[in-house]
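A lone chain, given as C-alpha cells: the form predicted alone.
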Amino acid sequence: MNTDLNLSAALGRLSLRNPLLTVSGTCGYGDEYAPFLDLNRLGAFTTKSVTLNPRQGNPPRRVAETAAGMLNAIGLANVGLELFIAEKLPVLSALDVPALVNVAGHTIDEYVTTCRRLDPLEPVAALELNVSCPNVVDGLVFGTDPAALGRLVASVRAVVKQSLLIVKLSPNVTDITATARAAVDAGADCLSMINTFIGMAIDVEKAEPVLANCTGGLSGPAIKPLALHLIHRVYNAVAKPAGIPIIGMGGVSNWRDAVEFMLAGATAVGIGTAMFVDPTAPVKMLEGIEAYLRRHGLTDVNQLVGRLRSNAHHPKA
C-alpha cells in the first residue's frame, strides 16, 4: 500500500479502495478468476447478469474473435435468482471488496422482484440494472427508450433501499444523454457505461453468420474511442451537473486507457475483455496509475476525474 497516494474512489456512498473493477459478464461470479488474481486487489467485483429465472442462453457458437476485439452472444445465461443466492453469494461474501450484482429481466416486474429480493442481502453493495444487452432478442427495449427506462428505474428505485442503484447504459442509441438523463431523473445513484455495440461476423466459406444468434456485442480495444466519446458527453451534459458518478468501460486494456477514461469523466473504470487476455491486468493497471500520479505530481486519483482540457478551438462534445 502506498500511503502517500490516495487511490480510493467513491461511487456515491459506496467507497472503493481503488477505482478498478470487473465488468459484468466477463468474470463470472468471482470464484472463476480466484486462481489467477487476488480479487481483493480490485476496487469492486461485478457479477455476471442475474435473472429471476435460470437462462440457458443462446445456442453455440456464442463467441467470436474480431480485429481488436470480440463478439459475444451469450444471451444472459445464468443460474437464476434463487441458485445465485444459495450458491454464488457465499463466494462474494468471502471477498474483501464490494460486490456489484448485475440484474437483467424481460419485464419491469422481473427487475423489481429480483432487486427487492437481493437488496437487503449483506454481500450486495450495489445493484446494476442491465438494460442494454445487445445479444438477446428483447435486451434493448428499456435501454433505447428514455421513457421506458425512466419507468423501469423509478419502479426499481421504489424497492431498493439499501444497495447503490447503478444503471448500465447502451451505446446503441441516437442520443445517449437522453437515456442517461432519464435514468438519473428516475433515481439512479450511478451510471455505468458503455455496454457493447451491436456487431456481427460472417463466415465467408459458409456464407452465414459466425454466431448462432447472428449478431452479438462487440467489446475490446476497437470500441475504446467510441466509449471515451460517449462518457465525455454524458459526464459534461448529465453526470457532472447532477453530481452522479460514472463507471467507465469499453475496451480498457492498460493503465493509459484507465487514465483516459477518468480524464473523460469516469470515477471508476471497468475491465472486461482484457481479463480474457491477462487475468492480472487490473493489478498492472493499478501500478501504472500509481506511477502516472507520481510523475504528474498528483496525490489523489480523484484529481484525474474530468480533468480533460478541451481544445480551445473545438466545442465541448
Second form
Amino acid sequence: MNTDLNLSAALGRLSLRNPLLTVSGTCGYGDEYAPFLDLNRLGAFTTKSVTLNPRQGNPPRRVAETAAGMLNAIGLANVGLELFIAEKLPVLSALDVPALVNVAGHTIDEYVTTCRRLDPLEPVAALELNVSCPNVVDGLVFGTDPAALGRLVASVRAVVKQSLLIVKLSPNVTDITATARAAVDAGADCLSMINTFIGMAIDVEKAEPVLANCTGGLSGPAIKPLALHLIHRVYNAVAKPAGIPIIGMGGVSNWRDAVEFMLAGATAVGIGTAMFVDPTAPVKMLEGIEAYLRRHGLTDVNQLVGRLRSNAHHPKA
Amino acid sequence: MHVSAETQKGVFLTRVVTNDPVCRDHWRFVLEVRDFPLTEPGQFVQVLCREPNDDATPGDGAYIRRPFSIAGLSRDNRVTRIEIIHRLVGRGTHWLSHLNPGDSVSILGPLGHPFTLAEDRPTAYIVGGGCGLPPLIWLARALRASGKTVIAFCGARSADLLPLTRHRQAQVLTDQPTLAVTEFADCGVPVLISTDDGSLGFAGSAAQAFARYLHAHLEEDSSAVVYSCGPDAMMHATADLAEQYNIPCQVCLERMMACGMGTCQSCVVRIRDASDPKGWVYRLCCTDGPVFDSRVVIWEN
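Switch from the form predicted alone to the form predicted in complex with the partner chain and give that structure.
Full assembly next; the chain just shown is listed first.
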C-alpha cells in the first residue's frame, strides 16, 4: 500500500510499524478500544499504569473540562500486578503490536518488584516508568528530584533485561533537562514526555475544588505548546547527544501536531486525551502524515525527527 | 428495521434534521446517520459539541464529547434517526442549541448497557425526572411494542421545565395518570405529571407521586418492574420504594465522563460487592452501566 514510504520507526532496538502509539491512562489495557479501533494499526500500545497492589483510585469527581483540555485525578486506579498478568496481558499477547507496560509505584522496591516480574513476560516489549503521576501522594518525588530519579532508574535498570526501559518525565519541574539527564545517565533506553501538568479548577458557587482530589493533571490541546517546548529542549540538550529516542506526547490531536512533535525531536508520538474524542484518531493521523511526507518529497517518516530548521535567516525588523 | 451485520460501533458523522426548544432551557434535536449499529433504550451516544473537523480549533464549543441518552430512534433502511433532548448546562449544550438543519455533528456510539425488558413482568412503571426523562420515552415505546402495560410518572422542578409535549385535549390530574403527554400518549402510556413547586400535576417529586400511587393501588406487585432515570435523590427514593414493594428496579445513572468507552475511569459508581472487604467496588457508569439494578447501587445523595 505504501511501498514508496517508510513509516516504520525505532525506539532503540524496538521497531514499530509506525510512529503513533497510545498514551498510558487514556487507553485502558487494550480491550476497551477494540470495538472502535483495530489496535494493530498502532505503532505500539501503552497500557494504563500497573502497580504492585490493586488500587481503587480516587473518589469522584475525577475529571473536569477546562479550556481546550481536561483535568483528571483518577488516582492510578488499576487491577494490580497479578491480575494484570492473569487477565490483561493475554489481551495484549493476542495483538500484533508491541505492548509498552506503564509501571507506577510508591517506593523503589515496588517499582523493582513489579518490573522484575513483568520484564521476562512475552508480550511486554517495554516498561515505561511513571515517575510523575501528579494524583498520588508521593509519586512526584521521583519525577521532580533528579537524584531520586537516578536511584530509581538505576535500581530498575538492574532487573530489566529483556524489555526496553522508558522513563516518562514530569513537566512539573524547573529544569526538565536535569531529570532527563538523570534518567539517561541511570540507564534509560528511551524518554517519554510529557506527563500532565498539575492544575486545578474551582466551583465558584460552592467555593470548593471541582475535583475530589483538589488538584489534577491537565491534558489536551491546552498543553501542546508547553509539551513541544520541553521536547525541543530535551532533544537538543540530552536525547540527541546521548542517542536516546523520545516518545513525544501532550495534547496531540491531529496529524499536524504529530509532525510538529517529530520536527521538535520526537521519534514516536503518543496520542492520549484525543483518543477520548476519537478512538480512530491514530488512523486518521497516519493518513495525514503520509500526505505530508509526499507533499514534501520525503520517503521516510524518520526524516522528520529533529528536522526543525533555524529561522535565523529571516530578516530582522 | 435494517441493521447491516458489518456495522461496528464507533464514530459516525450525522446530519441535523431538526433542532428546536422544548421548554425553558431544554432543546430537542434529531440527527440522521447511515449504517448506525443496533441500539437499545438506555444506551447513549457521545456527542462532539464542536465542528467535526480534526483541525478545528476547540475554542468554539467543547473539547471533550458530551454523553446524551437517546430519546427516540427509528430506522428506514440504512438511515437511522436519533432524537436527543437536553438541558442547557454549559459550553457543549449551548453549542448544540445553535445547530441548524443540515449541519454536521459527530457522534460516538452506541455506548453502555441498555435497559432489560423483563419478559416475565407484564406491568412496567416508569419514574423519571427532568433530564432523566428522555431515555424513558424511547423505553416506553419499546415496552409497549413488546406488549407491556406501562404507566409513567414524570417530574420536573416546575411546569415550564418539563421537557415533554403537553397533549392539548387531555387533562392533567394530580392523582391519576392520564394521556396528557404526547410522547407517551402516542404509544398508549398514561402519565402522572408532578412538579416540585406544584405548578402542574402532583406537587412533589415523581418518586413521591409513584409512592402515593403504589400505596393506593397495591400492597405488593410481583408482576411489575420499575425503570427510573433522573436526579439521584429521586432514583434513590424510587429504588427504596421498589424494594419495599418487592418490585425489581433498574436505574439509569448519569456521571461526569470523558471517554464513555471505559478507558478514562472517570465515571465511577459505588456498587455493592460482598467479596470486597469494604463491601463495595467502583464500577464505571459508561461500560458497566449506565443502567444498573437498583439494589447494587450505593447512593451518594
